[in-house]
Structure formats: C-alpha cells, structure tokens
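There is one chain below, alone, in structure tokens, taken in the form predicted on its own.
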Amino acid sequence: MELSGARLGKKVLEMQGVSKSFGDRTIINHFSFLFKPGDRIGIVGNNGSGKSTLLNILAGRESIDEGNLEKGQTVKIGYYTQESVDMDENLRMIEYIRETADSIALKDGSFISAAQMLERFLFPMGSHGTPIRKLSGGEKRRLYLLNILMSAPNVLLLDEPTNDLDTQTLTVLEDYLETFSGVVITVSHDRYFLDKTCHQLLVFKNKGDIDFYYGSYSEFLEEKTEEAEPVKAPEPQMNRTEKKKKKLTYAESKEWEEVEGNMERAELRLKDITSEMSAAGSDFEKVRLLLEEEKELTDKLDHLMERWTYLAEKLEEE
C-alpha cells in the first residue's frame, strides 16, 4: 500500500536557536536542527522532559519563547497525539473518514476508497456503518489514526503510538511507514517500534539540552550501558518471576501474555486455509481470496515471532 501523499519540497522544518520554558523550568534550550526529506527521527528521554512539547511546537500548537522555526511551503503535517480526540460520536465510521477524504491516491496513480482503507485498518466492510459511539476506546484511536493518514500528510508526527494502539494496528502502521515517502518524527519509549521506524534520535537531557544520535534506539541504549559505571550496587535478591515483571513495560507484559496464543491461532488458520484451498477446486475467486489471507497471516505470524523473540530475550536479561 504505497500512498502518494502530498508532494514534499526540499525544505521541511528548520529550528534555529529555539527555546521554550514553562515558568522557571526550561524545556528546550537554544536548540537548532534541520529536518530533511526522508528523515526518520525518534525522540527519547525521561517522562516530562519536553518530548511532546517539541512535537507541539513543530505542529504549530505551541509557541516558542525565542529563536525561529521555519516550515517549508509544501509541508503538510499529520499529528497523532496522546490527547483525547474530539469526534462527533453520532457519525458512522465511514462518514467520519469521508469528511476527510472519499479516497486517497496511490503512487501508481490509482486510488483507494475510504471503505477500502477502513478494511486495511482492520474494520470489516460490514462494520462501516457503525456509529462511533459504539466503538471501544482502542477502535476509536485506530479510526483517529486512519483519519490522519487519509489527509495525505507528508510530515507525520507520532506521540507515543504504542501506548494505545494494539499489536495488529501497529503492524499495519509499520507497513504503512515502510513505504511512506515523507518525514516521520516519533516520540516513544518502545525500543522495537523505534528500531523499526527510525534511524536517528533526538535525546532529551536535563535543563532543556537535546543531543543528536545517528543510529537505532537499541544501539543508543547499548552505548549508554557501556558508558555507565562498571561497578554497581548488588541488587536485592528476588525470584525469577519478580525479575520478569520488572523487565517488561505494562503494554509489553500484556503483549507477552497474548503473543503465544495469537501465534497458535495464526498457525491453525494457515492449516485450515491449506485444506480449504484443496477443497476449492476450480473456484479460482475463492482460491485467490484464500491466497491473500494466507499471505497476510504469514506476514502476521512472522511479526508475532519477532515480537515473541524480542520479549523472550528481554525477560532473560539479567
């Protein structure tokens, strides 16, 4: 699914000596940075360090105290925020998406409809008439993400997307970002997601200082560990279960509980598909649909296995 998006010129965003404070607290201190076409940048740092404030400044939602922010004339920003979304909950899903666009262009010159995009974002055709008020919180967040992408942005700002999007939605988002030709700027604590979607980091430090790091988040964490003091105070003794709980975030713990079951279900469905294709005979349309489902399930299973390996290794870390 290669969406064309709005054309992005040579100039994207440039910050020159930007500073931002709230009261006596400095969030950003004389920061300069040039965002270039094709950039995939992760923003990391402690909670409350100012990461979301930087996104708000880039999106034009927050003013700066000093310095200058220049935005290219062709820049069209899509901003996925952590804030609650103001939706007209009496609208049906398809109406909500069509308010943004009836269809969206692909790179090959064809178009994909709002209904087809809903299906790609895990909303079956039969559910498109459902009023938004009947959706779960997670489904509303997924619909909100799709609505942003339907606006065909060429600069995408993502604020902690892994906090409230389920694993399947994140897989769809990762697939979208692989072919997205614009700029992606992501605030996240999720190492796996950042490794998949970013190759540069802005690292928030104390007193509004921001460092630049070229490389993946995993590489950054490894270097940071190597630079740390070699002598550590002994950790209090605890059993292995307690250690495991401490290693995973809350979202990762939930994912760990579900990942093996999801893998088993995918494997069972793949076996069923093989049987159904054998029984389909000359019903070529049914075979085509089964082959499409088989490919989607195979990709999903590969992703689940990657996540299982990552989480298992994290659990084994001492």
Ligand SMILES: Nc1ncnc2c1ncn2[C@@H]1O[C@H](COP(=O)(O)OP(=O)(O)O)[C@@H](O)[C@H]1O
Contents of the next structure:
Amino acid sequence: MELSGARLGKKVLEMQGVSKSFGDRTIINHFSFLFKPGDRIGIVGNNGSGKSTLLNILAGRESIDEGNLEKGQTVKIGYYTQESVDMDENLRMIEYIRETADSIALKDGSFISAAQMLERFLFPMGSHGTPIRKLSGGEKRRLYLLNILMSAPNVLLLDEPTNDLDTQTLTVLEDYLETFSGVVITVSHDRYFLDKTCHQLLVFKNKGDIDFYYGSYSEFLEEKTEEAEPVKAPEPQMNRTEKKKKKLTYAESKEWEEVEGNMERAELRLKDITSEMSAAGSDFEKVRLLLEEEKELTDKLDHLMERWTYLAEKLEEE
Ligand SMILES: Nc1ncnc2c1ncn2[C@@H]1O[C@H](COP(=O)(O)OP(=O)(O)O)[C@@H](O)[C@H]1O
Ligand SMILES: [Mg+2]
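For comparison with the form predicted on its own, produce the structure of the form predicted together with the ligand.
Following is the full complex, with the preceding chain placed first.
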C-alpha cells in the first residue's frame, strides 16, 4: 500500500535562528534547521528539555521569541500530541473517522475507506459502530492517531506515541510509516520505535542547545557509551534464526512475525531502564517507577520468550 499524500516542495519547514524561553528558562537557543522532503527525524532529550515545545512551534501552536519559521506552501501538518484530546464521546467510531474523511487516496489512484483503515488499525469490522465512550484509554488514543492519518497530512508530528499505544498498534504504525511519503518527526524515548522510524536525530542538550546527529538512535547511544567507556564486553546474543512458517495457525504465524520484534523492543527498553536508573540517582519516585516498569517488562519478556520457544519448536516439527 503506497499512500499518495499532497506533494511537498523542496522546503518543508525551515527554522532560522529560532529562540524560545519560558520566563528566564531558555528552551531553544538560536536554532536553525531545514526539514526536507522524506526526512525521518527523531527528537530526543531529557524530560522537560523542550521537545514538545519544538513540535508546538513547528505546528504553529507556540510563538517564538526570536528568529524565523518558514513553512512550505503545500505543507499539511498532522500532529499527534501528548495531551488528551476532546472527542465527542457519543459519536460512533466510524462516524468520528468519517467526519475527517470517508477514504484516503493511495499512490496507484485507488482508495482505502475509513472502515478499512479502522480494520488496519486493529478495530475489527464488527466494532465500528461502538460509541467512543465505551472505548478504553488506549483504544481512544489509537482512534485519535488514526483520525490524524485520515486527514492526509504530509508532515506528521508524533509526540511520544509509544507512551500510550500498545505494541501491536506500534507495529501497525511502523509499517504504515514505511509507506508514508511525507516527513515524520517523532519525539520518543523508545529505542526500538526510533530505530525503525528515524534516520536522523535532534538531540536536546542543556540550556536550549540542540545537536544534529546523522544516524539511528542506537548508533547515537553506542557512540555515547563508547566515549564514556571505550572497552565494552560483547553482549551475549540469543540465536534467533530465521525460520519458515509451517504448521502454524494464522494467528500463530502473525504472532511469530511479531514476537521477535516485541522481544527486541522489550530488551532494548530494559537496557535503557538500567541506564535511566543509574542517572536517576536519589530521585526515588523516578526509581520506583522505573523498577515497576522493569518488573512489568521482565514478566512480559519471559512470556514472549516462552511463546517464541513454543512457536519455534512447532515450526521445527516437519
Ligand atoms: N506554555 C508554557 N508555559 C511555561 N512553561 C512551559 C510551557 N510549556 C512548557 N513549559 C516548560 O518548558 C520546559 C520544556 O517543556 P516541554 O517542551 O514540554 O519538554 P519535553 O517535551 O522535552 O518534556 C518545561 O520545563 C516546561 O515546564
Ligand atoms: Mg513532551
């Protein structure tokens, strides 16, 4: 599936010497950057460093104190924000999506309908008449995301999408973004998601300085640890050989396709938790939250590994 989306000129968004402060706190300090067609940019940095503010500026929702922001003529922004959004809770899912669009265009001239998009984003056909008020928090966020995609943006701003979307939805989103021809700018701490969706990074440092890094988030982290500790012991790797799909039910082969990615995602996050934990120092509340997350992830990883072993063994039976 290739999405068509409106054409983008050479210049998508250009920031020239942009500065932004809140009170006496500098969030962005004389920052210049040109966002070009096809760019996939991750934004990383500590909590409170200014990542959301940068997205708000790009989306025209936040003013700048100094400098200039230019926006290409054809730019149409879709913005998945961190805040909860107002939805008319009495609308049915399909009505809510259709208020934005009945369908979206693909590159080959065909269309994908609102109902097909809902299905693609894991809402089965029979559920489309459900009123929004009956959805769980996670389902509402998924619907909200889908609604943004239905508005056919050519610049997509994603603020911490991995915080409230489940891993299955993230897998669908990752696939979707692969066929998306527009610009994607993602704020996230999730290494797996960033690695999958971004080739370049903007890294928030202290006092509003932002570094550009050409490479994936994993490469960036690796370079950072190499600088800190040049000698690194090799990490034990599980041998996860490619196996052909045999004798698996439909649900199982879908599970097989996703299980390694999900394991990898959990493992990467666990590693990051370890470093976040040592950085948290005596911030006990943060440490407590990290420990909780670690426990949850370890359980999940155990379960995934069990499933992986089970499915792999089943595949080996000829
Ligand atoms: N509208 C605002 N008014 C005053 N301070 C704000 C406003 N928006 C954000 N801030 C402050 O600016 C800093 C950066 O916020 P934000 O961009 O949300 O950080 P991040 O997304 O990186 O966690 C924080 O200290 C936050 O409290
Ligand atoms: Mg934020």
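Think of the rigid core as the biggest set of C-alphas that the two forms share within 1.5 Å after superposition. All values reported here derive from a predicted model rather than from experimental measurement. Positions refer to the first chain, counted from 1.
After superposition on the rigid core, the Cα of L34 moves by less than 2 Å between the two forms.
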